[in-house]
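One chain is shown next in structure tokens, namely the form predicted on its own.
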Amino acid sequence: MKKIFLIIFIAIIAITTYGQNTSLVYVDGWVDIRSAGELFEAFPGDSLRAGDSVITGSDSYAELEQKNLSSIFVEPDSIFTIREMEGSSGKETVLSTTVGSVSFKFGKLFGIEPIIATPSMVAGIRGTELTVYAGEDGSTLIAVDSGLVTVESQGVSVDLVKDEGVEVLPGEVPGEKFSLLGREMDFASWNAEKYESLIADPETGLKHMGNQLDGFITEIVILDNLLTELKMEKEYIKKEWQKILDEQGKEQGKAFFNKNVHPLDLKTGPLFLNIRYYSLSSLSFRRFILGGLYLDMKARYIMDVNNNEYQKFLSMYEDVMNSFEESVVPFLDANDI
């Protein structure tokens, strides 16, 4: 099985302490932690913070634990990342499975419902044990062991209960849910089947992937436009503030600032955070999904580079990459790339 060409964003736990209190409790084989662009060997007891990733190889495994006694099991050939974004209830920690298979067993949630997010869907969770499979073609499969999961993609949702599952292809609505009873789930076999289908029709697969990337870009554009409008409004308000300071003094200036300027400052931070979130999501999708398909196609046609089907693929791929370069790269920094 190819190593690590896949992406899935998984699990928003809606309290900041989740991310701050995630630690490695067990490591089998060689496991890496990627932090601030650097790779380090992982050991039990290591703590993770926002932006850190746990990377397992073909013969390694890691188990993580959170303060609320939730457990995360990172299977071989997987990448698990902690990210942050701004949600309806404030800053939220995003537990992201970038590639492979990760299982979750949530402890006491104190009324907070975690959310799973992948490039192809989001899912609300209540008292749940589940496994998320992230295929090399960008697909997601959710298998529920207990509790309730509501999976949503492209505006369509489906509810899953104990012993039910569903697949979500990139850029599409959830498929029909199915029963897990009597069905043995094996990530390696499922992933191989999905990837074989992708390679059999890479142009269609690339089209779906491009649609998924467009979804991330749309979010970035919307947020950036809001940020631009907010900055313009802030500049105007700050001029008014300075005028009040000059004409009415510090006390009136302070009151105006607290009422008009400070609220705008509070709105700016969340927009920056979410632009960052979707930009990194796009980067991971480009690197592990699109990049994986490109490298595979290049290897397959290395002795036949003028093949018509391969040239069609390259043309489509170039269009997708141009969109990424124009719309996402300006929001990334050197450490990201």
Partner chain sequence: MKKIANVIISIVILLVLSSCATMKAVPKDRAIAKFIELYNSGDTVRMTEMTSIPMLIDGEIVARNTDADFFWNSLAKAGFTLDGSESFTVEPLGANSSLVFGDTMEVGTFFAKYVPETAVLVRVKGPVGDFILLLSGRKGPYPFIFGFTGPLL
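Treat the numbers as computed from the prediction; the structure is a model and nothing was measured. Superpose the two forms; the largest set of C-alphas matching within 1.5 Å is the rigid core. Residue numbers count along the first chain shown, from 1. First, how it differs from the form predicted together with its partner chain.
Assigning each C-alpha to the better-fitting of the two rigid parts between these two forms places residue 203 and residue 55 together. Annotation: rigid-body hinge motion between these two forms, rotation of the minor part against the major part equal to 10 degrees.
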The other form holds:
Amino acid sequence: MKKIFLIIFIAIIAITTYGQNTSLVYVDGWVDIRSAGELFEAFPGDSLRAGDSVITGSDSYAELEQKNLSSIFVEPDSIFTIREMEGSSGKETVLSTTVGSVSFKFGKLFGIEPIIATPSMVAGIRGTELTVYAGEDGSTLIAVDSGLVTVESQGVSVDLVKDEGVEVLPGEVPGEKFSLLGREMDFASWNAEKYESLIADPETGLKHMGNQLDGFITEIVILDNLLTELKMEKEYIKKEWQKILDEQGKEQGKAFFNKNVHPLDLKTGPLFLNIRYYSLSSLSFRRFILGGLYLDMKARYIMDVNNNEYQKFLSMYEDVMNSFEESVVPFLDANDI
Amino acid sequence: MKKIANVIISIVILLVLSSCATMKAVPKDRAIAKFIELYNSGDTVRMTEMTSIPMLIDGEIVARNTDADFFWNSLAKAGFTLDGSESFTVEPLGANSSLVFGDTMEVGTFFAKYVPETAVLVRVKGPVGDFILLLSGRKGPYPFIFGFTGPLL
Amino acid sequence: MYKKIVLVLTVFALVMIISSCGALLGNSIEERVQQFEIDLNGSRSSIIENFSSDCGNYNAMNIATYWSDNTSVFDDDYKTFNIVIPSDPAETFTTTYSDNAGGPYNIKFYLVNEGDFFSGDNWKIRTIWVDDSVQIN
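Starting from the form predicted on its own, produce the coordinates for the form predicted together with its partner chain.
Let us now look at the entire complex, which starts with that chain.
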């Protein structure tokens, strides 16, 4: 009897978990999934949708699997998000580490390889094992165990092969690549070192972060301009279509619409979704990197709020936030918060 | 004998009820005073436990327990305490309450989405001016904190 | 007696689990596409529920402006949409749709079954191609 119950139970579990693309296969300690603004405790078997984030605490760890072909290891104190955007060769999966340390071991999982991203860089990969360290100051360190990785930031690319690494500061081009041989990578001490220098000179750090946010905003503005142009063109052609409808009848109108308006309709949707990609990336950056610095500064100066350095920081921070409000917020809504 | 049994059952029921956590209860003055006492005790572990995530600090949404923990620890390290003389004022949530934290879409959405209607704004003195605690619900003797801002200008 | 109580409780628990999982809310492929069409022509406030959580654009398209503005290929101005739904469609199928402005256009759907033992089939849209261009993925 007990055996039957056990079999039914296993069958139910198997049935309820089949068909999931990205799932958590191992969780150690308390791990959260952030989905549509809500936080849920993560459990093995949970599936992730694009846009969801896996958030580990100081003593927790998570492993994800995609279609059983790739493994993603999210180390403590990390935020990892899967996103998707329209690239030059169609839809591209972007594996984004906002903060913390995440290792990847890829099989042939997406047809086209995913893009690895942090707030300060994007990397194309080919058959690769690599670790991404995203510091709380917005910096990135990439260490390649195998395969080829092309790291790109601010329009400059660096190719990395086995046992090579590179550091990218927020809003800057990639630094000099270096050999990982004989070098023990330790995210905690790297991150602590980066954060110490950030806090020693928060104004410069904030300036770099502002540049990084500007990078996202530039993409949003370019795409938004394109979208606005397309929509204007569409509205203009729609007026002509209306005229043809009135003067020449439904069939002529339909033919005109299919030929002239519909091709524009096919372009606006994907363009808008790309704007959303950059808006959501900006929101992550604002929430976890900029917000983290703000909280730290607030606590440090709470007994000395009139301190000149602090006031200067607040004024700069306000400027950065104003850009965010102006350029990013129009593409966000309550579901994102 | 029956009386003793009744008393024990009542105690058990009370204990069970008092250990239940709810986000939707208007905090009473006594609970607010206890919360301020908890903050001033420097028990940051308990403070993090009593923090509703996401939490609002000024216009910033804190989405991770780790960040809330870091914030409470940093405040404690800075020697920041609140006036424990129970001279705080309590204001129920109003249409413009969110403006105390900031006039942004994020703050407005935070209030609409995460702050229960039972929440209150507690104005309490700090070493460098008045601060606002956004409190609601209850777990044991303490309310949960949903927001913190100040010093008020 | 004890066995009877266990049996009754087990049946009760199963009924509760099944009802809480929305067993009656399952959808076949045909029903899902029909529902999508209804939502396109309606308020669109719940249209996102027709899509699989595995859609790469799920969060990106979970915003009212995408559906209510003249942004998506299914422009609000072109109501009414009419999708030709074949009988017993496969999980990937190509058909046509038209709206009050033009068409017919080729539309290809790829659906995934997110149902489970309790809920039964619950097909959701994973990808939509219009005239070979990926619109939702």
